[in-house]
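Just the one chain here, the form predicted alone, laid out as structure tokens.
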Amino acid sequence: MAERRRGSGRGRSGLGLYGAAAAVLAGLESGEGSLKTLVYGSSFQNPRLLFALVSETLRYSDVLDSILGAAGLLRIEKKLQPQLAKVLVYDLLFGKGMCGGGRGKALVLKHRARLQAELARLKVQKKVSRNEDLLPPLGAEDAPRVPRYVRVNTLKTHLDDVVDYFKRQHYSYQGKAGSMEEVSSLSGKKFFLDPHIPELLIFPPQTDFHDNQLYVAGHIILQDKASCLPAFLLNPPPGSHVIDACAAPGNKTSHLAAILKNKGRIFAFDLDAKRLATMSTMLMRAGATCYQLAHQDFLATDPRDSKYSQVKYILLDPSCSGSGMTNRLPVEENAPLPERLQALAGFQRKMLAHALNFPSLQRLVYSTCSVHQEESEDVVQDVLQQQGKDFRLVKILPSWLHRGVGAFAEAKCCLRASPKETLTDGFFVAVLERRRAGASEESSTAELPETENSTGGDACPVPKKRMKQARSAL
């Protein structure tokens, strides 16, 4: 069954819908960016009807392929874009049947019956019965089973209420999850409160709460667990001023507003116009209001302007790869040119420097989701190198044993992220503090009160608070 509902309040007409999917389907095979960042980026006007519908597309999409192919729908109707194709027999075969008028629906609906029939003949072929039994089989190695996180939205609920809203929806929970198996094991109404992120809970594959009513009241966000690291970890007291340098589409901003109780300031950039109009609208239906939306470079503004003399937190999460996404299309995506990695590592260590040039920055997250070196563990390599005597790497959530590669001395104490391996989208996370002024690096180490010795005495310095929260760990 498709993940995406007809709800109220689409906002589309004709083909906008199946035009945009189809446009983001050409991004993806062409590496214009990640399923996200090409979603958000377009200006369809309901980005999260599009993101689903692109997304079951793609998870139908070998399915749709021999459908295509044993009809010859493409052979026949020259006129028909495949992107477009893929995406209208989808909704006509999966999904809840077209909508809306254009040519496209006329020429797939001209060979409805032909379609249908092949759909049963790859269902006899394949000895299964339902749709979602043509799919590969999810746990099998090449696609782990990465399961809906949903974040408890603070500002609006609390995370008991919400446990008990879902008990009443028959929904059997299992209290904190204490290991790997038992997350990837998990299934039918059964759900975990995650062990790292508080408010978080842990539900099966594929859970669809997007007609929720929790979920359109904004009171619970989908948002996957590596998705929440950076403003879990970057933590702002109440109070508190902060950057968050790439701020659309917003998931990672209103989890900050959550964390400072709408109680201090969030300067949020985007350079895309429409994309700060969708992060605006959500980050409302999330009852956010410590921020302010800036509509430009952040690399142009002045970290001298007294506007920002009172930050001290800095969440930054540049425009990546996208190669650790797991809702992505199966091409070369997940290898993308070294012209193409090289232009975005440059263009995040300009990010990066730039932000440590924040006068009263006392704390920074660096995070992307990618699974790549370059732009990971690289790019900190390489900015500390440069302002190295200002800042350091603290070891974060140390019993998180997915850790950062590479020779840099210092990587183990980045974590990463990935669906085998912690059963989330890929990721990478590092964060930065400075120095206290005319400290040591080793005094600066023992001023801290605990540190992660478990790794040979090398390790970074992790503040106590972090210590009490990892040892629940998966």
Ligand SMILES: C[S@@+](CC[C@H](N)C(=O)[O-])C[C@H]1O[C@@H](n2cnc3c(N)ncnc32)[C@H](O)[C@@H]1O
Contents of the next structure:
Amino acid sequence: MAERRRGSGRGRSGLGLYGAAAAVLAGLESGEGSLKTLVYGSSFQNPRLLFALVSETLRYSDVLDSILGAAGLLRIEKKLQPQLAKVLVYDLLFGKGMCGGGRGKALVLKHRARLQAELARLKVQKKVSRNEDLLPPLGAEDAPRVPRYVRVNTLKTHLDDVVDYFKRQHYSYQGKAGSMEEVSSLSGKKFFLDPHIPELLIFPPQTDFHDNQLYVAGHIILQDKASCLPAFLLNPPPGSHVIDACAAPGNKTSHLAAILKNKGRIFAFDLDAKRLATMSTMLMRAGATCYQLAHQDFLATDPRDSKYSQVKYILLDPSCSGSGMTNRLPVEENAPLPERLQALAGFQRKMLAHALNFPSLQRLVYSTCSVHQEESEDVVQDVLQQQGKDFRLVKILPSWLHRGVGAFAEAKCCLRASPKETLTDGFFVAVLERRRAGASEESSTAELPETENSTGGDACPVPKKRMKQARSAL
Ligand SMILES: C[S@@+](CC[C@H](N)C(=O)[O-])C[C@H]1O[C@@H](n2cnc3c(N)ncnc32)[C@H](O)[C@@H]1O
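Having gone through the form predicted alone, I am curious about the other one (the form predicted together with the ligand); can you provide its structure?
Full complex below, order starting with the chain above.
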């Protein structure tokens, strides 16, 4: 950032540097002109200094929104103008430490410790040590911004109550989202109902509810839409016995418990003791009771053990490269080595083959947060080929446009999700179902949760013509 000569630039309007920068930000927000036009059109005497401060504040804009929201600064200091707060907090935390003066400075300085603590908390949450690492990776500015998805925890509350709560908080409810365009242009204090997952609400990106009382009380779960698909598509009826083979930290387990209405049993396994401890706290907060946690290798379970004799449903979400997670580096920079991918795929194949050995199993969901075919379609294809003809792929959500890839025809039965195509994290989901005796070998359209938007009963693979027609439908 350009070297600042403090106090060198009070403009004709009498605004100091921070005030002038706040005025430029406000002008940008209300579409009054471009950054350059507003800076050079301002009466501030040192436009280069002003340009540098506004550009840097904008670069950190999402980070600053998170910190300001978490610290509740604007809620407490009602007289502080939002754009001025942003510039001042930028300079305090990431710039020169607020050596300038002006009317908002004292108000912000009162909260210095809290703001610094929120910055530290954000770094821990994002697992980074340097301030710059909080910034989106280069080029990510063009990537679509994934909304904040909020799953209503029906074990503790009702969708209508949560919608009413947010309305009372001055959010404006827009009903069910109808198109990708609607969701991607979501901003301000508006929110939608998701068209696929019945208890999922959609808020603008960067909305932070980590301090919200509903989140703290376990009434809402902050879970990306793609990560809600596996339990939603497994859809075990209340009373069922279900295995969650790789369960920690447990968002999908708590979703399963909600679908089961806490009636039935979830056998939840994980190898990682720390993640299991977090999961235990999270499940308690969510009010889930129908589960048994086991710190155990799923591969070491005996499918013939009588305690699993009624297990008809398995959710398998094994460790993967994580290449679909939007909070990581872009795929090219984060690409796992081919050997690592092969090792992961070998493990995933073993896990899937093992799961299919449970004698009463009727339906299994296999999911990964990976963008790599090797960990997804290829695993499903290989295991289905090896295990004979007992299981087949189910055509899930026929109206979902982003389908599985790969050489085998049934790949189109599977779902893919990505920031660009579905405004979610990158994800893969396949649903396998045991063939009924005498049933044909084709993939099936099983009784799975569908929504009004779905056409249901589509042939698989999805014909190209239909894909084009429905291009902008969610
Ligand atoms: C992708 S994460 C699961 C996320 C989880 N389903 C959720 O929604 O919160 C994969 C998990 O598999 C666990 N894991 C890896 N190998 C395992 C094994 N052989 N048996 C059980 N769990 C295993 C890891 O410890 C990790 O917690």
